[in-house]
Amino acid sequence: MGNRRKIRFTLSELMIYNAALEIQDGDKVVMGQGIPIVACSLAKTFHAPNAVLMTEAGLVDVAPFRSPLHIADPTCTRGYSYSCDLMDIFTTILNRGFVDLCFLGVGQIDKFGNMNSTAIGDYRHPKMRMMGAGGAPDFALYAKRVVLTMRGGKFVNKLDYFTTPGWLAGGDSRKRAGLPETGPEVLISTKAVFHFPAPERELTLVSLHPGVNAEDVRKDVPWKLKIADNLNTTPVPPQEAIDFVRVFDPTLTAGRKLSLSLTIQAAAKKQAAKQKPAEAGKAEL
């Protein structure tokens, strides 16, 4: 047991693991780009083998072997049950209660699990402008489970833009603004694990990642963070896990800088393959 090899693994292949875990089996689940649709799909090959993923834009019950190049990316699966359109996917399926599970990716977030993901800083002249609003408020408003993912988000106290409800205020304000009582019930980001317990719904650290600390997180967080009693360390992806990963989105577990770099080293070598017939064919002459 001693000689045990040692899991070696990133930090987008413990997010994608654990996010995996939050799906059930028999889930219906709506599926976003990245660390979503891998998730899913590491969940439906490994644990819940019977759970219903379907992307936005329309694509019932798929089978993917790679991650999508957009959203309504047909090419990705080895089929699907029945090919609708978005809006049946809103209305039909969603706004009627259909979806157990969706995963949402974090701008800013707050202490109760609001969220921005439109504009940083003022909204007529921002720092930075996000991928805005699609559909994530229908989403945390309908699906009965909100699984949230940050990889490159900020906790703040006041967000700069209100783009997507979580718990609005806390305690039972989203009841009594008349919203539907369900909302984001996990956040995971590049430190550590997070749940929003009733009846409070206010953020708590729940798990750290292994070779975080408590105060590692809390610099992060602006306000005076909730940690569980019993604090865990997030659960690592078994080397099954990690092969899987690897196989279906080797670009996403390697990270974007790695990705980066092995795209631009792949462009040089192919660039420098087609300059040597040419130079050879120089020579001759």
Second form
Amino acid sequence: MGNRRKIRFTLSELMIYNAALEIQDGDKVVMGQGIPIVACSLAKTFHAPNAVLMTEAGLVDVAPFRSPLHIADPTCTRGYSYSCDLMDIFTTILNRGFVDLCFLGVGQIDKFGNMNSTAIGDYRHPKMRMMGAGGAPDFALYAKRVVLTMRGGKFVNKLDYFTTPGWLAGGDSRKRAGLPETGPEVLISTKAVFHFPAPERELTLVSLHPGVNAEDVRKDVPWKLKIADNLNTTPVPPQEAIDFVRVFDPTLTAGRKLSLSLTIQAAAKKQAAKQKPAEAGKAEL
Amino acid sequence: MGDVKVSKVMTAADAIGKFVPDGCSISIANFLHSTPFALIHELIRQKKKDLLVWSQSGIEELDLLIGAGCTKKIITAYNFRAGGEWANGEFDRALNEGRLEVEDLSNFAVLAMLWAGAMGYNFIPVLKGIRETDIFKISTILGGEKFKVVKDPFSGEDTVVVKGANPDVALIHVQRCDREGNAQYWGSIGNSKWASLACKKIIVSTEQIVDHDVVRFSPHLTLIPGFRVDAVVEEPWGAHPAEALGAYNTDYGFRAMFFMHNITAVSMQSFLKEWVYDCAGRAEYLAHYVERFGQAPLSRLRARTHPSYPADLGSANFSVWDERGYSEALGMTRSEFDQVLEKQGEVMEWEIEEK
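Provide the structure of the form predicted together with the partner chain, given the form predicted alone shown above.
To see the whole picture, the full complex is given below, headed by that same chain.
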């Protein structure tokens, strides 16, 4: 058999690659900011060239060349196929059933994939106000598939605020509520990948990221976590995916802490360069 | 032809002073992209009070308006935040101190209210799954007028509806606009059309005022027709530190600086003093920027040109009568036509008094 080869990658690259694997060629995908936009762009560059990528700002069939600051930033593209608006996205596209896949980030999440992205603590006097609903509830309800990515989020028994429906109370509760029987299928966290398999639709651990054991994951979950019978190791990104991500979004690759320190160092370098010619001038005088 | 009928051009100070009274409702009609910061800073400078703010999604603008005491009531779907609990900002502080009420909606629901208002409808259906959420169940500012469930008269199914809203004044920043107010906007359309047209008055700030002919040669880019607009304010860099496609990119460094200031009430006030109160307008703000950071950071943000492919507005002819004054359809010249009318047409005669 072939030689074994070491691949070196960051946590962001692992998460992005696994998010990208959820995209099939031809999917019409609503992207969120951060990991989803990079994952979608990675998929479109390699295995899903016909994916139609869009954001709720009305940018449709975009091929960003870098990550935007937010989902309405058109300066990250060199053009796109269809310029519509937010109402078009939610009505003529989402409500008519043309969104195959949407990505959402996670603040708080419960056993059945219901989420809170509004407030931590008491709603009216919160400990921390989060970003709010944005498009999440409507996309989560009416997209054909939902994939979740979770960086700083938390697993909780009860949400502080119910922003975005997952599988409600699990089982067939979506059907009983008269809603489409679609919902979150995959959750990619910093430690593992989870699914929400039918019929219970309960969060189930299916793969561990390299170097993580089940106990590391279990201790973040305040209920008895379901674990799949055949627990796998999360697929690691191939070199071409790693290279893509480093070109596309080096800041996300590096992670928040390292990026911040690099930014500060770069600013200091700039400042030093500015002072140098002045000092040189003084010396001449 | 092509002459300006009415000029609505004025300064930001005049526009805000004239059209935004204390206690009115405003609609911020840009969705993350091209945020109308020049106009928002002017609200703050004029110390507007008790504004009810409709915001699709904010980055800094809501924290600024709260911190300056301009608003205690915000209807919104999203407000960007920069970090965890350590980075709690003015929005968090105001909620905790009871200085602020927020009505949470989804992006679709908040714009659906303005969409209905813009179209002149009392209510409009939204995606009904929202009723499973606390967005449906908890209401603050809108009280009982947030969501209702009605029977669809055709299918008999439960339908969730929202009420149409018509805020008093829209604030929007666009790339170009003529003196009459025909506002052209491109890039990220987001909420802009509905969040503007829903309002009773519309204030447009623009990177550039252009001749009416520019608009007539690209009508597909006009988002708001001039007859709906009340004031046109020319403000180059009027969306800074946000981006405006074709003009400039977002200023990450400046935004990071804002979020650092947002962490405490004191530093927030010092940001407001330095960048809003102590600058008489956008020109002074930019001059202060250059004084603090030099011209280079701004120059680096300038968009390189990447023009849109022009649409051909051509037609086979621009008159019934061709270059020779001949009509193919009638088979005659203009003067022959006059003669025919005299002979065979029902030409009337009437005497008028010449003065």
